[in-house]
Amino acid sequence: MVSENENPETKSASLPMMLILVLTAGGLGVMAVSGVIAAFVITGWLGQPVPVLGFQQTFDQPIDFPHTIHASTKQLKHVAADGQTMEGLGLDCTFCHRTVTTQANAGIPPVGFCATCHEVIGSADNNEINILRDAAGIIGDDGKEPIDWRRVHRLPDHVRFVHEPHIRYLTQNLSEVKGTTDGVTTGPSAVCSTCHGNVAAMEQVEQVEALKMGQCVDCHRDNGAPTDCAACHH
């Protein structure tokens, strides 16, 4: 039954009204979300992507790892976990990374190698340091297990870049380099900003270039180096 105020035609009429009202609304809410999902896949493709999800440009290490301590020059005061305070000690990017002159990978040290010099550097009661000597075997009764670096850097699986001509070029063409460090200014530790950033001003490593296809292409445009597909693709 209808009611003598309600006239059918209006209630009809309106029925129509709502249901546009409601595939507009629920339109407009497709294309917010399809707006955001394309915003994210078209930066992460041109760039880096949106650091939500998973896509950090940084990670947590097994063990803290200031660069700000070794490879630092600046002298910059730092306070460690266990209170002390420690000063750059102005590492040579090599020391570390010892086969970034001479093959594709730049190499990480592995925790024998950390421990040459923690078995005896840093308080008895530094956490992090205690890890690696655990790890080392030093203390503990396991020991010599490898750490398991988390990797900042990565390139797709199907890309080849290797460390070695880059590093030649850079340090013979030292008006090439980009960005600056806070680290040695010598040798291939110069260079390494070009990629990587200052590395040296880093307590913890952070991607800071997109390190994408176009800006390969474009630093190979732009020092002669070669442009075809198989330069840099299995």
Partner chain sequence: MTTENFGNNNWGMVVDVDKCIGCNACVLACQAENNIPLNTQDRVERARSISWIRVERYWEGDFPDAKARFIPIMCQHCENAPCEPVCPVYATYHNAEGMNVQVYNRCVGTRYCANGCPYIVRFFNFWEPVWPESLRNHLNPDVTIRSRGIMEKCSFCVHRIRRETRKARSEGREVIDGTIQTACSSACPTSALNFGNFNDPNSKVSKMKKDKRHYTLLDQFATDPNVIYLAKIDADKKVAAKHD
Contents of the next structure:
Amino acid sequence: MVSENENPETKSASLPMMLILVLTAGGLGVMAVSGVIAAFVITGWLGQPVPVLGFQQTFDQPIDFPHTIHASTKQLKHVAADGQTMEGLGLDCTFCHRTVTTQANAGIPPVGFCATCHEVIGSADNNEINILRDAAGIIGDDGKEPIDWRRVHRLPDHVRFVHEPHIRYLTQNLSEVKGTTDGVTTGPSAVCSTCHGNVAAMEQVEQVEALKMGQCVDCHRDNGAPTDCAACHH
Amino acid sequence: MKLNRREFLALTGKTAAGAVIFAACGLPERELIVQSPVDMPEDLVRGEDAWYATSMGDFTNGDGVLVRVMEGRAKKIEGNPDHPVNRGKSTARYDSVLQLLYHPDRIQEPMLRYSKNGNLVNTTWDEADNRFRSALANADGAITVVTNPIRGHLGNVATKFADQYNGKHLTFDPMEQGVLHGAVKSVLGQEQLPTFDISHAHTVLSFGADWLGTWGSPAQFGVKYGEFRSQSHRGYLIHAEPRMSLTAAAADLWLAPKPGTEGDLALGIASIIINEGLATQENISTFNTILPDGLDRYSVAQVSDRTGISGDRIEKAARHFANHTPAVAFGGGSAGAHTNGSFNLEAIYALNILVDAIDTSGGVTPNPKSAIEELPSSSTGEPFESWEAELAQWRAGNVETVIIRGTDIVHGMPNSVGVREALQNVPNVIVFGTVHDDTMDFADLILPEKTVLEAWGTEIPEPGPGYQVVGTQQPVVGPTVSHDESGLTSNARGFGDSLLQMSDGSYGSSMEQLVKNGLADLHAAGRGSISASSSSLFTNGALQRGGWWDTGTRGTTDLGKIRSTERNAYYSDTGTLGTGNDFHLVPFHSNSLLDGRLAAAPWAQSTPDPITSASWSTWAEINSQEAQSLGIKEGDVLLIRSTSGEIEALAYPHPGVRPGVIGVPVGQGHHRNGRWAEDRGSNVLSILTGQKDSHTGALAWAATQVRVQRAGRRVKVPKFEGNVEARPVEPGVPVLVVAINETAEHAQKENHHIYQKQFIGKDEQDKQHE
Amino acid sequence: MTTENFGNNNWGMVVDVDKCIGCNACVLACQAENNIPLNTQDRVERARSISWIRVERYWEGDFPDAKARFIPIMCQHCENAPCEPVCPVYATYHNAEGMNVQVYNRCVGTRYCANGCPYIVRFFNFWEPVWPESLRNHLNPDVTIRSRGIMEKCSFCVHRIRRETRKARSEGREVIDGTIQTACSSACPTSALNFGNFNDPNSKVSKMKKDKRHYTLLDQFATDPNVIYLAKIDADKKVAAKHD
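Any chance you could show the form predicted in complex with the partner chain after that form predicted alone?
Next comes the full complex, and the chain you just saw is listed first.
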């Protein structure tokens, strides 16, 4: 049998070892806990609805499509091919987004619709318009193919938004409209700016309103629209 | 430091870990795409749905449906309210077709096998067409086109194609109804099946046919059943079937005859009606003229002895049937699937004479011939006898090319006929299909086929509503979605279009053209539901409504005879099958999979069976008392053995089966058929023995006797029952039942009274009264 | 809460048990309409399958007098719903149209409501719902896909109600009785399931509700459901003499 006092060095030497062990274990523990907390915070923050898209964001589209040239009613910064200054075409929003007044989505025009004008309009060496002509099967030999536009205004999956009643109400109550689409005062185009900002002045479309639920509910309250959850969430 | 979310994102984005988390939390790229298709105007991306009317021939006996389509994708299939057959209503099968359309294992490219034992390799349509043509080149007089029973233009094209090469067009239906068609023809003198005016009948007497579940035209009959129950004089339903089907469960009086004695039961009922003078003299003498040899064998005692049903139940059924008219009698399904099947069904249909139910309100309504002359208005599987002869030809190497579409013959035929080796002796086996099935294991060329939602066609519903109907089928979605992210591509081709292409357009350039020509002929006839100034307007009208019909047309009947003389049913032998107990095997169509056509769809797999609530498996229904005496418990794996083979099934004892009978659903047991169906459950069709109806040569699929043995394992039956706790209205009263003219309130009080007596006990009750 | 824009509606259902044949057409229609996750064999075996509407089958008697009775059961949309007061985050509440609403984006998954429901019609998503890429094509864009940890239940196909009421309003008319059908009632071949507005005295359901066979499930709990059942008729049942 070995007495405890027979080898005192061993004991004194084991103390810092123990300390190191305890500290290491404790340190690892703290790191693990803080790691978990950090993961929680990060995923919590990122896990919010619409983590990627949202306020003040914009995207490069397959075609560098300028809303200004098509929708603006004003003098443009844009310069035409022949060096002349350009004025916006002043198309109504509904000219392309045809279903906005009657249906859920505003509607993206089919490529063929764009091609009805752009078959002739726009010079033959305009690269952007040529992408369109290629997709519509007018030039190139790979036939027709759809264009994948990037969605800029996107609501989370658990919200159903229908354009039709909103456009209908706002066109009848123009005083509720916020912002302006290049000063248009009549028709559906006059009300789009409430949620989309002045798209007619955007070279590249950007989401200028946060489009959070608070904004929806405020407006619904002010206008006596339903605030039942199941009005939009189902 | 004030940190907003964007800056936070930017910070975390700089670290590798942050990048990983960022990617994991991001939205899938495809959700950020709005695709703008090329052509106008229906392609417009508008977030709103379009509903297209079409027909679903292969799955629903020609019911008209509306398909909800958004942005080129089919979303939902519902009944078409305009369509006269199913009148806007549905079955537990429509929507599963969506999952066949978008099945992840759908065949994308043609596939080719260079030698019989080689592997399948993907190929192009050009090469596939060459292979197809070379298979046709030497095949004159030695070609067989095999399809499911199809009507309308597709059936017509298949027949013409076979004729062009002096070959045969054979139809295959594993649960064949040829006996029914034969019986209808011999008693009522009609080629096409009649319908039944259940809506206005006061008594319905049906045998063997599960017409509320899977037999005939269930959606049509379901609508009529709703009306039958809501008449001022609530209809009374009597159903005879050895196991409890949906129809038996809905019946007011369920008779469970020994399998194969349905004809005896029918004539027993007839003899009671005649002896008790419940029918008019005129009807009795007509009945006697079509009966070859009298009713001597059919006293109540004799019939009760042979059918195993107590005499008073038979008498009750007979008296109700004769006294509460209009009444109608019909049968099919397992009643006709016996060696004496023709006799059974002919006797059943003859009962209508006694109650004057032929071609009257509340009786049998004959259907007219097809409105487009050349189109077949009736179809049924070729009798088993012919199939045996045909397979012998294949085995002998006398058939050069076999083209198979819409039916899985390797899954559907009994083991005993040796369909696999027969197929191996055919030099060119060409199979059309959407998901790899068991027959494709023997194919030399597999061609991806369009589903009913993508192809053109017409459909003559059978049984129709009592007048001429031509249902239209049109592509409701664009080309099928490919499985990569790139978008929409398709390589599938319609069966009809492929045949037309191979025949170099000698009887039409495309199915679309044939359908439009057919509609133009209808327009020229100038009658029916659509009147239009031009044939193209007429075509549009028909496509919008899902078809054309003329309520003014009627079918005719021509009273025939009960021809069949073979009255006794013979069953397969079990003498040499080893240990176990003998049972009579009654296979039945699965409510959601049918004969296995829909097995690839996970919705069809997961929809609970109505009676057992089981899903995803093959179970065997046996009588609960009998199970108890044999020591069989729910979930016991049973070995079910016939002279043709052995399968396994999970025991499910319940009180709704005749003792001595074992009911097994058809539809599972595919070796292939996509990720959800492959090697799942057992195929009861494989152990059927080759008994045939003595008159038509059709397979007597309900004439197999089996020996059943426990395998010694027990597993949990995948069933919905028990997933939620059952909460009765009152203890012991799960569903409130009232008598006719009783109020629910009265019934509830009475139940409560019974409950107090039974459960609280008399003493307790007396105390309460004090 | 303003709901005047939705009109004075009280949505409800009348289920004629006498017509129910147990065919499960409603179950499949609901599955397809509401993006319900695939009930795989594993989920069925673990008693965690989801089906907003189910057809229960009860046996009565023994052979040869055995009877199978069917009754379809879905969320009863109770006026006094036991599930509502127990939710700590107000994710389920009763709206002015007689519907018991489940707000998915509020739900935190306590499952108190499922424990409170005597009809057991609330289902919890124990797993993230997954579909193979190609099957996502048939998902209904009008219905939210519920993620893991969320309670879900029959919504009376509220998206169909919204679609139809919106259509009526944009055409400047009232909703016509019968044009709003839930997925199950539209599928039901025998018309056992009937959907409509109880506040409209001329609607089909208002008339059916007055039938002498009407009763509500588990009325001892006084939940006051908006789903009314009409009792099953048994032609052979004898009415007992009036009891004391």
